[in-house]
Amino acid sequence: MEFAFTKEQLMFKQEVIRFAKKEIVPRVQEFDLKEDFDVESFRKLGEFGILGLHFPEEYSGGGADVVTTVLAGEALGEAGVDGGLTLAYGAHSFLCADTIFRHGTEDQRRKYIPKLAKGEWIGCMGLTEPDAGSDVASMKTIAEKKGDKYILNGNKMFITNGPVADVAVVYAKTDPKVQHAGISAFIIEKGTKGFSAGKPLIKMGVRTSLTSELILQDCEIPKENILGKEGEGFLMAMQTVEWDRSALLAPFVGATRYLLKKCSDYSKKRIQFGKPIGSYQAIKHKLANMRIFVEAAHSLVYRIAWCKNQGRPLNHLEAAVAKLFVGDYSLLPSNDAVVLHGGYGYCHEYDVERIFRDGRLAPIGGGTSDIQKMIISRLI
């Protein structure tokens, strides 16, 4: 397979980097310290066109292909945008909006996609539960059909954008007697009676991304709010894996590029024992390892994006390898970056500390590394 970015794609990436450095990065440290969601920066992502980049223009999107969309995520990380904002973007654009676009009726698309693409509304996805994470089929949230309505009861947990979302794609069992085949998906708007979000969780990293529980207590929604047909929810959730293994991983790759630049510059300026620390073999090896990770992770992530662009069915083995590699091995360069900066690397003033914390989510979110190993071993 021969793959190369077009001139237009590379120019677009630089445009995203310039935009992010000017409009978003100066605000990152402030909101990370406050553990608060930067609504203004999120809206700017919408105004620039990133939130709706891959949607057709008729829905206020940019009409971009998958590779270009993934490139935008990498560019945000490379510019120094924090992992919280890129996570909020991913949950909004791919886990929520894209699911509505793929599986919604034309009325549902017209109602929700333009608002989500422009950043006027914020979206989230409610799948994980307190006792149902990797084991999706064990979810306990129930959707009972009564006349022309569904009544939902249950709790969702660790929901990115939960406290600030205007609309959510929520998964529930319409047939509790069966496993995966009994799961359905629903669109629920903020303010719906019986639907609420819990308090934001205090997290180690990605602190500008607000995460909470979603609570459904006799939540009543019209039957028109179901996505697709009853029992199709599990397949919808699994289709988001294609984005999980490409667009949602891309900011981690970009963040490592950012780390590599920061560490390279610092190693030239920091003098110890009469010469720059970059002249010592131990530091050279750290920088080399960062570059090795970037090259390998870049190839894995864009291979998934390229295949998705070609309309090829997802290769679950390759997807699991990509998720596991980026998840586990991104921790090594971020750890080396902190060590390379010495005491400064442990201080918030230096971005390497934040990136180290943000990166700890990579082996957990979207399917843990242990689950990826299960998938890989089963498929080989």
Contents of the next structure:
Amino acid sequence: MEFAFTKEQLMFKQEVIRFAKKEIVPRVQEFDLKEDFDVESFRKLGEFGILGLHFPEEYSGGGADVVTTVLAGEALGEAGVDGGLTLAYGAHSFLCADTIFRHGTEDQRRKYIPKLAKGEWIGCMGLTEPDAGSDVASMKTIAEKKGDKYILNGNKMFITNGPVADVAVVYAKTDPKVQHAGISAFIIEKGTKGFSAGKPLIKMGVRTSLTSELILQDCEIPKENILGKEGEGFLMAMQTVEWDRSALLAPFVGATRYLLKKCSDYSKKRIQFGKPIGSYQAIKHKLANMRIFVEAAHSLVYRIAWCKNQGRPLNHLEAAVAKLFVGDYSLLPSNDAVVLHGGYGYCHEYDVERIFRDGRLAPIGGGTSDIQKMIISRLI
Amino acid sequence: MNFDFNQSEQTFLKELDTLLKGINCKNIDVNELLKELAKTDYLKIEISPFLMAAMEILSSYTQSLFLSIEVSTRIFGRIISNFGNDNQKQTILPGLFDGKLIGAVALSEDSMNIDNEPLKTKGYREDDFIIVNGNKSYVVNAGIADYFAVAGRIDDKDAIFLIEKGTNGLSVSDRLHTIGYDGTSISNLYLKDCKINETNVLYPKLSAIRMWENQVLIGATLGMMKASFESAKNYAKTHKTGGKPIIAYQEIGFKLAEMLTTLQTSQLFAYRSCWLYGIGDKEADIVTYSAKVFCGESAEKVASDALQILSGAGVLCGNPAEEAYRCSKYAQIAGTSTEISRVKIGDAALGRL
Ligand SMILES: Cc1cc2nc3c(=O)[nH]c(=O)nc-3n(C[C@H](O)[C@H](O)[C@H](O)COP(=O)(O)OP(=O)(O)OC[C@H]3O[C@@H](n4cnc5c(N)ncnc54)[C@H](O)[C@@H]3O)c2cc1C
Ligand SMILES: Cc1cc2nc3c(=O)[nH]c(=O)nc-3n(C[C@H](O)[C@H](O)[C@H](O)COP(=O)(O)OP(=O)(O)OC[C@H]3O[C@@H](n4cnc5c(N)ncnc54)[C@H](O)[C@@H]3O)c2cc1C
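Could I have the structure of this protein in the form predicted together with its partner chain, to go alongside the form predicted alone above?
Shown next: the complete complex, the earlier chain at its head.
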């Protein structure tokens, strides 16, 4: 057992941090306040090679291994990139593009992956519905086969990148009589008749990622737009969990590193009662808890990444453990970071209130903490 | 990066578990258990993630003997093997590793935390000898030890005075009755004009000894959590109310999920801190303090949750969760306490103020 990153991986992490600090972080506050998606930053992620990092080079990807890919997500958080952009990246590269890459035909791969990897197109994934969240199998969206077409009807809810996406992977029931086994996955492009996105939802955090409903009203797509075969959709959704529990969690770990640095810098400068507040044990206590969270979460996240790198099937127990830990335990450090900054912490300028708000998604998105507990308690 | 133990390590861990399953750890003393362990490589494992995994197994069977054995072989043993002379190594080490000799390490004094207070135990020179005076608190193995490694000061330097049982002026208090560790001999130690040879003064870094102690305590917490979790899980699957095993109720099933999450997080944390220490990483100390805080507090919580699940069965003395619950406090106090650890971690985050 050993936990070392390679020299190349560590160098790459530093490169990502430098890139993000220079090209992305300066605009983060502005876009969070505007509650707007920062297209320019997104394209830059594409140009730098982050969006397609793990895809083979022949599809305009970076050919990186899983651990390096996860490290890039951590680096974005550590550099100070907001949770909205990292979520938009996660939904795009893993929930959407990776599903097409893994389950698509060669034609589908050639058509979508290079565009998505370069950031020319934006992707999203629609699984959740207004009345079906944790209980995925109760989804109502239907895909009916008529001749050489599928006709889709239904609504998807809380879809990251929904309002800006050029292509969506959408899950729908091809056989409403059965539960999980009735779900199939489809590729739907923007502009398809009967397919539209709702207005962006106003959210507590991750505000630079736009979230909306997807509306499917007699939406007609060629039958070739199915991913894999009918009934395979649920498995595909489950396979994205590997990324969800590694690459999408890593930015939260990185963000806590960022908080720790911010808080430590602030504690040295802020003088109260004639001394820097960092000289008080109560402040050190908070800094220590941030560090402890980072070190604890680190190994859980990279265990999932490393196992995926080895080509192992996902260990659902370990995945749920990682998600539950990061989701629940990341809340305390971001709360402490706000309090440590006093009144300034409550104001936008100091970043900590944004990270506090962004972090509240961790125990909800991609399966709530309760659902992780349900999975774990069934597996033990 | 590699999150697996290799084949031979895995085999060893299985065999150790099987060996311990066959021993009734409540009816056996330290020397006897040491003789059993001496048949394996347990006592020879270097500081590594594998060591933590092995410690977890032993401490899941017996907290009391685990602490006694680790203090004697791992902490006292390392002091001799790293800082002793050839003669000391030859006379002491073989006995330590086959259960014939027991060692104790006395660091703490009345304000016990050596991180905070300068040590009051002192040696001075008289002819070719060293005369040692001082009082030591809460010394594990004190009542059964053949050798004591006593921390103190001489010539304005930190030192370890190696003192043999029976030395004039050395006395041991009655056994202290502690909340946990009912099977461990813990007493205070008094040194009045103890006369020792100059060769019995060793000069290790006391902070290194504290770190070994911290690692042992982390290993102890893993066993506490494992034993607590396993007993609660087995009970929850078999004990029924309302016609269902209680694990089927979310209040119980979800508690077990949280416990397992904490256990797995602690395991990886412990393994990684030990790995960093083993490769001499500059962050090793801080990550070890971090792991110790996390694992120490987690052990109390996991044991407490286990008691909640075991309910009536849990409050009966003698079950593993009850033992773990009582011992868990110790892991937060002994070694570098959680408070001092947090201060050190905070200091490291701040750098120079
Ligand atoms: C910002 C944001 C972005 C998102 N992006 C996407 C996306 O891109 N694509 C997508 O498909 N989805 C997305 N989601 C949806 C997300 O995955 C769901 O919100 C999540 O799975 C929870 O579902 P729900 O909101 O319907 O809550 P519900 O399932 O209705 O749950 C409500 C509450 O009940 C609890 N609960 C539910 N069932 C049980 C049970 N059996 N036992 C105990 N407790 C239970 C839950 O833990 C929760 O606390 C996004 C959500 C947000 C907020
Ligand atoms: C069962 C048992 C067995 C033991 N076995 C051994 C042994 O074999 N060998 C040995 O050498 N020692 C042993 N010890 C002693 C143990 O190492 C000490 O108890 C430990 O070092 C902590 O000291 P203390 O908290 O008891 O005392 P104190 O240092 O007085 O601390 C009291 C409280 O104040 C906190 N505190 C103190 N100073 C600060 C500060 N500057 N900032 C913030 N908080 C502070 C502490 O964390 C603690 O909560 C044993 C103890 C017990 C209970």
